[in-house]
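Given as structure tokens, the chain that follows is alone and in the form predicted on its own.
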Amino acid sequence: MYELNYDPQICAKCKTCDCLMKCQYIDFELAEARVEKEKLLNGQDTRILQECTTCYSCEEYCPAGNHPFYQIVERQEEKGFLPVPEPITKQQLTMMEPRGTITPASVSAPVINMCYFPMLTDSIRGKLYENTSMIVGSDIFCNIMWLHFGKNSAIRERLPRMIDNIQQFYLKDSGVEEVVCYHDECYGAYTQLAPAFGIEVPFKVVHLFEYLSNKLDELSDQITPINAKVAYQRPCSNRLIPQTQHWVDDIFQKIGADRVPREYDRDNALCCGQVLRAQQRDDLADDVQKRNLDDMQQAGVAYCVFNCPVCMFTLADAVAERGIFPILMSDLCQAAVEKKAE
């Protein structure tokens, strides 16, 4: 079984407890945070396990890169503190399991990995994606979502199989050595979560935003600036890979979109609220969504830009009701390129 690369001594010696003190959903005084952290390290019950919203943020906050969030999830599963009610967890585990229906297919670079979201494959179109191959389906699902369910065991079991499926069924015989991940979830799974559990990834991984930024450079003379204020809904999985955030700003600059300053953006971004609803914390979900939407509206943005499909499915209607247009980053870039042709 793959083991988490976690050093309890690093956490024991930590004086700041940033993973807890910076948490947006649980309030701690420093002394209490140290006590609760010690309980966690000793395998005792702690309010951390019961109150954690599984927003991933403490992975970003830890200055030592010691995977405190993964350790919290380990303890949740070990002690039976499932964040989501067990019937829902079992249903989701069954619904999202690999089907074993994958068949070999020849692909050519660049290969766009759409994970388990066939409903978004129409986004792979136009000049941004000319001559690309696309892969999608339950048998290449990155399975990172089980962090929200306190189920690291499902990740250990399924992620290596998904990685092997990509390599054996698509890349190996095609002579392709890299995959472009359309979602933060997949990029985070392959570049941050897999190494944390000692899971090997035999192919190179490219973030969609790096790919888009490079394509926009190639098509720079065909871009019509968006000329609008935008808000970016940062997904929870991006907390695992904060080094990719500069591409968001790069892309907005290249397409003439103004990412206006907001309270709930960047390091202080709020989640979309869907996980909170799955955890049956409706009051907290309502509060988080209201603060987030009020913040966007007060900033006077024309677009709310998403990368995570779950964030978009969750907030699209609510955003639209505020007079803000919900759109995927890929589609916004496509619009900037396609405007020229009009």
Contents of the next structure:
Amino acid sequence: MYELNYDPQICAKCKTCDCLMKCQYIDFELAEARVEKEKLLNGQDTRILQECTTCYSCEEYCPAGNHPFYQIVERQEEKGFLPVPEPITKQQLTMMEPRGTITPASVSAPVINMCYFPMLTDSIRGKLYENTSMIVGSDIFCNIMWLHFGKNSAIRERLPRMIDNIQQFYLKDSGVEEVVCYHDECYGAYTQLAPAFGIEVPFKVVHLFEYLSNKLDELSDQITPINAKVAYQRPCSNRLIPQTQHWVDDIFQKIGADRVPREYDRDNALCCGQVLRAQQRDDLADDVQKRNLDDMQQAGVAYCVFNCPVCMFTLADAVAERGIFPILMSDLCQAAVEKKAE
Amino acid sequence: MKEILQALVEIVGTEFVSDQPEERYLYSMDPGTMPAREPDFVVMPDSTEQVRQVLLLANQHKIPVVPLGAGLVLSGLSRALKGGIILDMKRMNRIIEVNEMSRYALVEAGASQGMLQAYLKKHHPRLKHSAPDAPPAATIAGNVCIHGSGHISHAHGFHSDMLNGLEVVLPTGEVTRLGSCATSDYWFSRAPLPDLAGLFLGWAGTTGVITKLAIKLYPNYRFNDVGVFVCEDARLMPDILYRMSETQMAEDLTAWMTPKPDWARGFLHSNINYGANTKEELIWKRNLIRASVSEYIDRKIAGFIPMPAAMKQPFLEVPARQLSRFADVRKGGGFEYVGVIMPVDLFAEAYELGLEIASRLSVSYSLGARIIGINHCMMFFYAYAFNRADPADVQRAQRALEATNRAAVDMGGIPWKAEAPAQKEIIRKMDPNMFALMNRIRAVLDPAGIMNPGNWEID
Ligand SMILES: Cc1cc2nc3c(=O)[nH]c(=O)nc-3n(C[C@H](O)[C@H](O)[C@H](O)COP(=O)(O)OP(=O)(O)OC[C@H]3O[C@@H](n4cnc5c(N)ncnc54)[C@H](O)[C@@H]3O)c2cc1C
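Requested next: the structure of the form predicted together with the partner chain (the form predicted on its own having been shown above).
Next comes the full complex, and the chain you just saw is listed first.
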């Protein structure tokens, strides 16, 4: 059931091992990378299983789209290499469990899917979100986070139910065929992960940034340019959907935000650190956060812009301590159209 | 009775004495399960001299006197078991002196935890005291004299260990100072004089009335952090706590086990709170704490819950509000817990006992422990919430408390701030010569037997 669409032959023949060679967190010589990859293919123990930070990036690096990351997670689970201590994994599984409290509701397009971030529903307001419907809750949670826990089984078990819930409880009877995903995780889950596992998605999805970009066009005469330098914290889940990256630039351009070049942006973006802490790797988390924040500070940015709420919760205080204003992309756009950008 | 009322009015003024049914009703109970006992009078003195005069009067007429702080002890220790006077100390709430250099505060007995905390924050931001998790209205004296514990107890022991000196009014009316203040103008310590403060600690107000006390203060760190370590096996807990305490980095080390929210059920959490004056020092401390339990982390059988700053906030609050929230889970204003002082070695047995009793007697529970000193002992608590308006619920909680007290004594622990019935359980196991000595001391200090009678007695 829900076999991973992974071809070992592709990896076996691969000469470049981009998935490992480009890894920002584990250092490999090419020869060693090949050996370790071989071990992975053969189901043997390898340092990859232990040292993987689960940053998702090798999904982006693999030129063949062969899902090397999902394969690593698959093996972690098979061989019992838990990236995160077991009690924490179990607690998270219970905490994020579908509560089964969803009830049918009529929605009308555009439907904003807030995943399981009820604390952010206040963001869906103002001109940008006029006449939208919103869905949120544990019963529509995309469940992609289990990739960080070596738990593809939880994704296989929960994601199809969530997809079905969205379709059955909201979209079907309302005659709506499309949802706007607030979070990269959902967009990645429905457009990239689900197909990789052969999970069917009966509705279309739009990335929040595409929605915002179009909205900004509609409201272009009402935009007050932000006129500030900004840094963007690219989240791990965007590694599944690099094709959406250009929307970030489009939006910044439309609201007059200057995404200044810096070292840890775009393909070289760094993890926010939260997953590293779950993996009990505080030293690495400290180092990664420091490099990232030093970089933002040196770039002289006024805002650090997030799309992932977890990145925002994790880094907001540290960012603010550096005199940089932490803000979600959606809120920054609100500020531009509501003329409250200061 | 009329003459006594008149005499009390003459001592404290009409506004501060009452024999009216409303006050007698309000002062007849606390939030716990112990049955109400009405006093004859409620008196609110404003000075040591007024306390002295009340005690002289009571002694002369053999009227029981029950000292009362905020009445939050929960185990009914400040109910008037034999009628008489409730001596409500709340008006004597002055913060007399803070000695910044020698790090102590001298306060009147009615000064509350919240008042001292706010005062220090405003006037002495580099200092703090060890606050319990009791509501801020709890008095410092009421807490010290029951051997309370709080947010710096892992580093510095029971709150009674942090006591520098006392001013007390004996049941016969003498005002006595104990500790350095008996000989010096400074209230800096109980050493090197014979330590008589113990005559008023752990006695549940049966030996005299504390009117002033000095307690130690501690550095108030600029940066504070908390780690929440979680495991699934209670048998690991003593070693986990031992290792963490070995680092001597923490101010507070507490454990909590609760069935709600669902994700917490079945897991054992250890909160380790530490502070520093620089971020670097804070990280250094965190690393030492982490290294102490790395063996468990490496085996993936335990670990620190990853928490963004906002999630840590409730665990950094002093006092922590969570227990107060649990206290209200059944609504109706009833709450009581058994706190058992016991060796950390007994953690797993203590935990199993709580689960067994809660399931057998169908009570809402929350279990936890505060490690006192660097694993020197712990206050293991079994909190049972109940709806006071529902007699069946009250009875269920009462049965759970009784069963817990009895089993805890048998296990080798000692119920703390024990209810009168639990005191009898303790006496049952106590060295008879200690109990005899207690009675001789009481007879000397309180020949008329007026102080909080019904406590520390067999029958
Ligand atoms: C939600 C909650 C959390 C709690 N957490 C903690 C905690 O973390 N640590 C802790 O230690 N306790 C805790 N408690 C228990 C209790 O509330 C505190 O110990 C509190 O400090 C008791 O102070 P009080 O002023 O209410 O004392 P009271 O209840 O008024 O009195 C306690 C005893 O001391 C005697 N007494 C009071 N004042 C004097 C005096 N001036 N002279 C002589 N005898 C006196 C009384 O007669 C009585 O026997 C908690 C309680 C609640 C409700």
